[in-house]
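Presented below, as C-alpha cells, is a lone chain in the form predicted on its own.
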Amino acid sequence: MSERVKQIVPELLDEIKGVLKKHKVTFAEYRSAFEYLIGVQEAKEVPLMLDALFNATIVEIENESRKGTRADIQGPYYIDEDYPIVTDELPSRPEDAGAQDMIIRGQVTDLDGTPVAGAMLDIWHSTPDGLYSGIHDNIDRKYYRGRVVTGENGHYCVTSKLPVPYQIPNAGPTGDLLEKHLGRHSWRPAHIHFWARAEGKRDLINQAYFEGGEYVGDDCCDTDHLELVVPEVIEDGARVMEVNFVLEPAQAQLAAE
C-alpha cells in the first residue's frame, strides 16, 4: 500500500499544483476553499462528498478489468456484512402498506452461463419516501435491508416495495457545491443496491435502475454506467425487477489488483 501512495499522491499533488497554477489561484481564493473543506468535516459530509464527486471514477476503472456483469457505485448506505437471510421479502414498515409492491428476482451465472448456486446477494434501497434505514430519521435497520440466497439453479426472488428517486443531502456544503456552484442537480434515480458475493468468484457490487425513471441517466453521482436499467414489467400490480448478474472467476479480481 505505501508503494502506492508513493506512486499516485505525489502525482495527485502535482495536478492539483499545476490546476492552481494555471488559474491563477489567489491566497484569498486558496482559503476560501480551505474553509469549505472545514465545513464539509464539521457537517460529516466527507463520504457524501466523495462518493458523489469520485466513485463513479473509480468503478469506471475497476471496470475496464471485469469481463461479467459491470459493476456501480456502492454509495454510503451499505451499513456492514451483517445483513439477515431473507427468503420471501425485505422487511417493510407498516405505514408503508399503501406503496406500490415490487418483485426483485434474477439469475446469478458465471461466464459461461452455468448457474451459481448459494451465491449471496446482500439487497438494500430506499424507503417508498427516499430514506434509507438505520441512516434517516431513526429508521429501524431492518427495514429494506436483507441477504438472499441463490437456489440450485442460481435463481433468488424476493418482494419488497418500490423506492422512489431521492435528493442526497443538499442543505450542506456538498449541495451547496453542486447546485450553487457547479449548476448541477442534487438528485438520485429510483434504484435498487446489490452485493453479490460467490466462492470462487469476483465480489460484484451494482445497481439496478426503473427503465424511463426520472434521472436515469442524468445521476447526481455521476453514475453512467447503467449496466441494469430494467424495462417496466407489472404482475398483479408489482413491479417487476428482473436483475441477472454474470460474476467471473475470483483471479480476475487479484490480477486487477
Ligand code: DHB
Contents of the next structure:
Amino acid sequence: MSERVKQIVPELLDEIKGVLKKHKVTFAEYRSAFEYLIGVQEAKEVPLMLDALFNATIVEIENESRKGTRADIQGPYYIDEDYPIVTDELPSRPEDAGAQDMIIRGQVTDLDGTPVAGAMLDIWHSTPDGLYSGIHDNIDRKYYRGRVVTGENGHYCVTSKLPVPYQIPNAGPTGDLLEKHLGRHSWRPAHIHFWARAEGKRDLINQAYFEGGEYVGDDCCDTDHLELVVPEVIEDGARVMEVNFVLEPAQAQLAAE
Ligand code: DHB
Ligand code: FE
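Alright, leaving the form predicted on its own aside, put up the form predicted together with the ligand.
Below: every chain and molecule of the assembly, starting with the one above.
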C-alpha cells in the first residue's frame, strides 16, 4: 500500500464529506451526481474532465520547486514521436497558405543567463482553425509540429502560421459541467506548446500565449499563472512570438522527488 495514498485519500474523502454535510446534500442530489459520473465514463471523458479540472493545479504544485521558467499544462495532444529537426519552418497545410504568418523565436539560457546550446524544443500548436494535426479531422500529423535545436548562443527561430483560441470538446458531460452547470465556457486562449530538453537540465513543458488575445487569463483549463504571455510584435506582416526559456539544472528535479 502506498503511504501517499494512505495519507492523501482519507483527507480527500473527509473534505468531500464535509462539503456534502455543509450543504445538506440529499439522496436525490447524490443520485444525480452518480448518474453524471456514469455519463462521464460512458462518453470516455474521464481524461478530458480530469485534465480540465485538475491538471493546472498539479502544474502549480510542480512550479513551487522550479527556479527557472515556470511549467504549464501539457495538454492531451502532444505526439510522442521522433519529429524531424526543423531549421526554418514548421510544416503547414497548403490550404493555410493565406493564414497569418508567425515567427517563433527566442533564447534558452540557464539560471545564470548563460546560453544553452543544443537544447531541443518540441513545438506543437493548432491549425489556424483551431484543430490539432494527428488528432482532429484526419489532418496529417506532420503539420504544425516539429523540433528545433538552439544554436551556439542559445537562440532558435522557426516560422509557422498563427493558431487561434481552442475549444475543448464540449458536446459531452465535461462541456455540460463547464457551460450548463457552472456557467463557464469551454475555451482556451490561443497558445503554442513547448517541451524543452537539454543535457543536464530539468525538462520543461509549457505554453506561450498571445497578449491581448481572447480568453487570455480566462482559460477553461484554469492555467492562471500564464508566465509566457508574449506582447504583440509584427515584423514584415508576421506575428513575432519571442519566447525565452530559463532552464534549471536537472539535480533540482531529483532533489524535489
Ligand atoms: C485541451 C486541449 C489543448 O490544446 C490544451 O492545450 C489543453 C487541453 C483539452 O482538449 O482538454
Ligand atoms: Fe493545446
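Residue numbers count along the first chain shown, from 1. In this text, the rigid core denotes the largest set of C-alpha atoms whose superposition between the two forms falls within 1.5 Å. Computed from a prediction, not measured in an experiment: that's the story for all the values here.
Relative to the superposed rigid core, the position of the CA of residue 26 differs between these two forms by 2 Å or more.
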